[in-house]
Each structure stands twice: as structure tokens, then as C-alpha cells.
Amino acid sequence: MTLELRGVSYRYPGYRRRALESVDLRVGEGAIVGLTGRNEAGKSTLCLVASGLAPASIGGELAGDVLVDGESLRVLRTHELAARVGIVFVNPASQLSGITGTVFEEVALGPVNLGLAVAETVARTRAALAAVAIEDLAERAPNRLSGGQTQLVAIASMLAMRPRHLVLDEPVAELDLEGRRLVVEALRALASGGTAMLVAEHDRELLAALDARIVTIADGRIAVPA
């Protein structure tokens, strides 16, 4: 299982400069790569590239190539690269689906999105709630949670859907220590059976509690070798 970017470069609609430029970014079966940089370097675009979002959802022009599991995401349909990458974006309220009643429900979104047996739905729901410790979050209403506990649904969605990658951009930001220690938690053991992680992050602290490898970006480029 790995996420491959090669020769990766990619403009927004309507500007001139590209954001990425000739990136080349492999992320193998369990690893972790943590990535690195300025404001505006590059980081959040990178993460929407790798998670096939850009240009797919949000428009703009990409060249170069990124694979997943040898396979390009040109070829992947929306449901099928949902089934295979997952993204915690830096502002976790936009990833909230505004449909749903309770946690508990938003958090199974994906699961039933991919046509899983209730069951195990459920279970998996289960499993993602007490991974980053919010069970007694599972009937609030999404939208009546703080900042952080909204960060740990967002991530919980998406270790419910059990991705074979998972990127994701700053993802303890609004988080306190303890908030800090369950992600890391959850993440180590999505990496220990094979999910190949991409983090964008600031803190240093944090990717060398996950053991992440880290590369540095600046001005669309990575500056150390991937």
C-alpha cells in the first residue's frame, strides 16, 4: 500500500504561479511522512493533491502523476478514491456533513457510504469513538461541539472508514495534551497495520511522537530529499 507523487506540479484556477512544483513524495505500506514548512509553502495543497481533491473537487491544472497502490488517481472514481484515501483537513468544522442528528451518526457516514453491513457499521463506529476517547460524545449534536472535540470527530470518521492512506492536515491543532496523546494513539496503530500516513504539521514534537520521516516543503517545492 503506498501513495506516490511524481513529478507533481499544480496551479489553482484563475492564477498564474503554480502552488507544487515538480514534487516527487513516496509514502510506503506503515509509514508515516511528516511534512514541513512555512505558511503558504505548499503543505495544505500538497494534502489536497495527494488526496486526489485537487484537482478533482476544487479545479486547476495538474501535471505529473499520484498513485495509489500503483494506480493512478485520474482513473479513480470519486467513490472509489473515497474508499481509498482519506483526508482531516486544518479546519476539521468544514469536514462535518451537516446532515446528520448526532456524533455517532456522522461518524458512521462513511462507513454506510461505502455500503457496509450495519454491523459493521456499528462496530467500526464504535471502535473509532473510543480510539480517540469520545464515546460520551456519540448522541451530541454535531454542531453544538467545542473546536477540539470537533477535531476528534473529523478524525474518528475517518479511522472508521479504515483508509489504506490517510492524509492529514494539522490534525491536533485545536487538541489539549491529552487530545495530543489519544490521535497520536489512534494514528501509530492505523500505521502498525500498513496505512501509509502523509502529515502536515507544524509541531515537531508531534511527528517525532508518531516517528514520522520528515520532509520540509518551500515554495512548492520539497527542499529535502523524499
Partner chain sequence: MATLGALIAGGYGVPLVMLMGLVLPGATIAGLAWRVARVAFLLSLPISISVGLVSVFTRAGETVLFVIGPFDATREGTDFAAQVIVRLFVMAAALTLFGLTTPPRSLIADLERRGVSPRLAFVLGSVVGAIPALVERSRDVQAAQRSRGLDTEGSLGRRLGGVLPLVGPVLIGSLHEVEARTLALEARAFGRPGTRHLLWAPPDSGLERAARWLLLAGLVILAVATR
Contents of the next structure:
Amino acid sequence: MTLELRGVSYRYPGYRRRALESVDLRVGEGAIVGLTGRNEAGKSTLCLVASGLAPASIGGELAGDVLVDGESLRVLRTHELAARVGIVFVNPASQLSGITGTVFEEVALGPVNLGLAVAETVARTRAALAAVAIEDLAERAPNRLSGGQTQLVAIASMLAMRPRHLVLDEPVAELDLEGRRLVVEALRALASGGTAMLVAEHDRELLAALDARIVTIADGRIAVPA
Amino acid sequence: MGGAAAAATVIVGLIALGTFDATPEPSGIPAGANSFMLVLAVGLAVGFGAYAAVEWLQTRRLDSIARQFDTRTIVLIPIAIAINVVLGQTVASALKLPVYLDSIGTILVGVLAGPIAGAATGLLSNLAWTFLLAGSPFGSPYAWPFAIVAAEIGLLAGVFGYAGVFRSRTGTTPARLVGGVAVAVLLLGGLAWYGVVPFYRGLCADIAPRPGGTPQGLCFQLFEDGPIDPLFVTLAIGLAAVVVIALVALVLRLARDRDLGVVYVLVAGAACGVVSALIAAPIAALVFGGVTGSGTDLLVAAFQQAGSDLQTAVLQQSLISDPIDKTITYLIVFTLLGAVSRRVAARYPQGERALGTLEA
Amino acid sequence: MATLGALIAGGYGVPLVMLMGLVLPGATIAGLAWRVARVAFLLSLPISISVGLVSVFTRAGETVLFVIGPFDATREGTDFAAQVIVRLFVMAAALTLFGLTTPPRSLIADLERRGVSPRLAFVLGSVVGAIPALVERSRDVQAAQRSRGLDTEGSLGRRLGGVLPLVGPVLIGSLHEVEARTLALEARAFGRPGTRHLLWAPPDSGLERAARWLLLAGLVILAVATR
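Form predicted alone already given; the form predicted together with the partner chain follows:
So here's everything in the complex, that chain up top.
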């Protein structure tokens, strides 16, 4: 289970300038790569490209290739991408679907969209809620949660899809210490199961807790490869 | 290909209209309006059918339609519907002016995503308003009959968007600006003369029956001869004020931005308004006795008092308020699209085409 | 249940009073008769007043009942107005009953179960949540603008002038939210072709099914009979 970017350059639609320039990056099986860099350096863009959403959903122009287990993301449709690479975005609130009445339904949305049988969906949802210890939120309304709770729901929503590759953009920004500990544990458990993980994060402490290999990005280029 | 097909839709519609113009109207205006609506609907259906069939034959897929419903558009549509409902609800009931402003969202989707997506938004908007929101404070039991009008508005907005009407045209030279305004005035005049004025002729004759055979055509005669209703005078002053304010604002904007796009949008909005009025009026008359519970009802009352029968009065009302409403709405959407980041807009299926390519 | 409101609303005709026999018993069974009547009354009141004024006084007619100033009330106008008001009230009552007995979520789940595409189901589902969210957003913008001295209350002209500054930020904010939500949904396999296995379905009894078919048949008969 590997995630690999080969000579990737990317330009957003409506921009002349490229947001990423000749990026090479490899995340091996069960490895966690921490992506650091200043704001606007290209962290979020790299996350979008690594998940395939850029350009599949956003448009724009991609040079080079993104390979998942050796398979190019270029030829996949967005729903096929979703089954392979999970992504958690910076702002958890905008990540809610807005169509579900409870946290349980919200977390179950991904598996339901994948067309899984009801029993499988329920089992995955329960497991995902348990992984970040939010079983007690299951019947709450998703739009009435605190920032930290919303972030945990967003992470659980992604875990429930059981992607073999995971991209997280500042996953603990709104969490307290206990929340961070839970997320770190959940991610480490995933990694030990073989999931390849890319984590964009300012917080070096978190990356250290994850035993992540650190890569720094500046001006759309990898500045300090490990 | 999509362009040709979209044009075909309009042309079929226009051909149908041509035959309508030629037919005599024995019973007067209401019959004309009804058959107009029918002809327009059939024209659009035929055009759309042909469009889909041609594409199916050529590609065995309906990509140009499916493309208009990417995830981004699917996410935008409910927001657009919410904008329609919330604004429609507050403006129609709070302002008590002859405007509705309940199609901003529909027009936005039409422009950014395409005609079919726009039509779907309009249709869903009015259906959701009635059925989905029935139990909520925002529900309105009286929106659904106008779903077809809303669909037409979205469709037209999509076609105008495809044609680039909503593109910003800043930096036009003064000479071209004047020329553009002149053409626009001609177009608007033509639209008014052929699309609006004919429906008031009967009214003028009723009010000022002159044996001498004086040319009677323009309804301005209303305010000159015969027993003038004080209501009409008030209405006329109010309407004139709205029009004058709008024109002054427009000229100021033209002078400031030198953006000829405003003129394009103005003409398109007025055209959309006339078409909407012709479709909406028979529905309003048949289902609601011509009223909507908003400020437009005053106009209906005035025209009926002046001697028009219900359908005619509603039509006369619609032909005043709909063009005003749609022109204002188009201008609002144009202004908004100018303010929205091009980079955001460019991600929608028709966004880049509707707003022009980027320079920066 | 889901089609009840639509059917009655679609079946307008002059002898609509008969259908009152359908809505009111239905509401009584649901224990909502009083609420339905009250809400429907409030919903149809403003438009009914308009209908009354416009049609009673300005509709041409032979028999003049009484005259106020330039306006004469005619029998034909009154007759017409009464018909329209009855029709509007029944429409409002049927839809209110429908709205009070059918939560939007069960309507949407039911539609998807009947083969409506998940995309359409998403649109309908989002509308329900989007409206309160939009109202909340406009309140925030309104409050922010008021603190900057923009007038959103007061005279009519001022309120009209307040529309654009309000709509602008609300709409642009919404467009940016659309962007984020689009990515979030696509990351969760939204738009995958094929059926989905929903977690629950609204209950549907044989009696309800029979009632729906009966109503549909009644509507067809009515439509044919009134031709």
C-alpha cells in the first residue's frame, strides 16, 4: 500500500502560476509522512493532488503522475478515487454533508455511498466511532457539535470508508489534548495495519508522536526531503 | 455542438412564435396568451427533444446534459433554491413592490452550470417550496403552479450565459459604449413594441373611446383622456420613479466602469421578463384569480377596474412587473458574478464560458 | 401518505368542498385537525384578502351589489373570489396536513427507495438544511452591517437599498462553502453510479398503499369528469 508522486506539477484553474512544481514524494506501506511548511507553501494543494481530487474534481492542469499501489490516479473517476485514498480537510465544519440528521448517519454516509450492505455499513460506522471514542455522539445532530467534536466526526467519517491510503490536512487543529491522543492512537493503529499516510501539519510534536518522516515544502517545491 | 443544439431549441421556439403572430386572435388577448404559452412549451419540448436525440445519435451519450450536473452543481443547486425561497419569501411579502426577486439562485445556476441545470433548479425550487417545505415556516402552498415559469427562467439564463451575456466588458471605448446603448435602446424598444404594447391596446380603447379614429395604441393615453383613476396616477408615478432610479443608477455605472456588459444583461433580463410574463399570467389567472398576495396585486386590481377582464389584467400586470423584476434580478446576478472570484466560478461546468477566460 | 397532498392540490375544481371531507378526517385521525385548520388559515389569509379585494371590486359584472367610491362590488366578482378562496384554502390545508405528517427526511428516503437518483435525493435533502443555514448567515451579515451603520430596517426605500449589500456577502460566502462541501462529498464517494443500501426506510402499510391508489384513481376520474 504505497502512495507515490512522480514529478508532479499542478496549476489551479484560473491561475497562471503553478502551485506545485516537480514534486517527488513516496509514502511506503504503513509509513507516515509529515508535511510541514509555511502557510500558502503548497501543503493543502499537495494533499488535494495526492488524493486525486485535484484535478479530478477541481480541474486545473496536472503534470507528472500520482500512483496508488502503482496505479495512476489520472484515469480514475472521483468515486473510484474515494475508495482508494481518504482525505480529511482543514476545516471540519465544511466537511459535513449537510444532509444527515445524526452523527451516525453522517459517518455512515461514505460506506452507504460505496454501496455496501447495511450490516457492513453499520459495523464500519460503529468501529469508526469507537476508534476516536465518540460513540456517545452517535445520535447528536452533526451541525450542533463543537469544533473539536466536528473534527473527530470528520476523521471517523473517513475511517469508516477504510481507505488503504489516507491524506490528512491539519487533523488536530481544533482538538484538545485528549482528542489529539485519540487521533494519534487511531492513526498509529491504521499505520500498523499497513495504511500509507500523508499528514500536513504545523505541529512538530504531533508528527513526532506519530513517528512521521518529515518533509518540508516551500513555494510548491519539496525543500528538505528526508 | 451543444451551442448549435441550444440555438436549435431557441430557433424552434421562435418559429413556433412566428406562427403564433400570424394567427388572428378572434377572442382577443387571453386566447393569444394561452396559445402562446402552449406554443412556447411545445417549441421548447421539441427543441429539447431534438437536441437530446442529436447528441444521443452522435455520441450515444448525453454528456452535455450530464456534464451540467457535476457534484459542484449538485451542491450549488440546494443553496440556490434556498436563496430563491428565502429572498422570494422576504421580498415578496415584506417590500410590497411589484418585484419578486425569487429567481436569483435559479439564474445563477443557469449561468454557471448551463441551461438544463438552470431549468432543473427552477423546477425543483418551486416544487420544493410547496411540497418539501410544507410543514416549515418557509413553505408556500402556492409556488408549485409556477414551476414551469421558474424552469423557463433557468433555461433562458443558461442560454444567455452560454452566449456570454454575463461577461464583464470593461474598458469599452466611449464610441462603442454609445453605439451599444443605442442598439440596446432599439432592442428594448422593439421588445416593448412587439412584446408588451399590443396587450394594452384594447385597454386604451376602452378607456378613451374616440369616434374620430385617433391613433390609439400607446397606453400612455390612459393618463391623458377619459376618467382617470387616481390609483393609476399614483401607480404611474411609482413605476416611473422605479424606472428613473434604475436608469440613473445604470448610466452612473456605465460611466464609471465603462462596462458594456451591463447593457447586454439589461436587454437579456427584459427579454426574460417578457417571456416569463406571457407564461406566468395565464397560470396566475387560472389558479389564483390573478393575485399572488404581494405588491403586484394592486396592478391587477387597477387594470381590472379599468375594464380588462381577469386574464388580460393579469397579463398587463405581468408585462409590467416581470420585466422590471427580471431586469433587476439579472443586474444583481451580474454584479454578484463580478464580485465572485473567477477562480471559484471557473470550476463550474459553464463558468469559464459564461464569465470569459481569465487574464491574470 | 406522501402523495396525498399532491393529489388533492392537483385536483382543483369548483366542487372542492367535497374534498374537505378527505383532508379534515385525515387530520382528525392524525390528531392535527385544529393545527391544520389554523396553519392553513394563516397561510391563505393574505392571498385571500388580495383575491377578495381584487375580484370583488374590480371584476366586471352585471349585478352591482354596492359601491364604494369608484369601486363597485359585483355579484360575479364575489362569486369568483369565493371560488378562488375556497380553492386556495383547500390547497393550503392539504399541503399543511402533508407537511405536518411527513418529515422531509422520510419523503426523501421514500423517493430514493422508489428509484429517484441519490443526486436528486441529495439536492432535496440539502434544501431542508440550507434554508435555516442561509437565514442564519443573513442574520450574521445583517448584524455585521448594522454595526457598520448600514440600515436594514426602516422605510421601504431603505430596505430595498439594503437588499444588495445583504445578498452579496451571503451569496459569495455560500459559493465558497459549495466549494468545500463539493470536495468533502467527492472524498466520500458521492456520485458513484448504482444503488445504495439506505440504513432505514419509512414505514408503509398496506392500508396506506391502498389509500394512495384510491386517491390517484379519484383524481383521474375527477379530471376526466370536469373536462
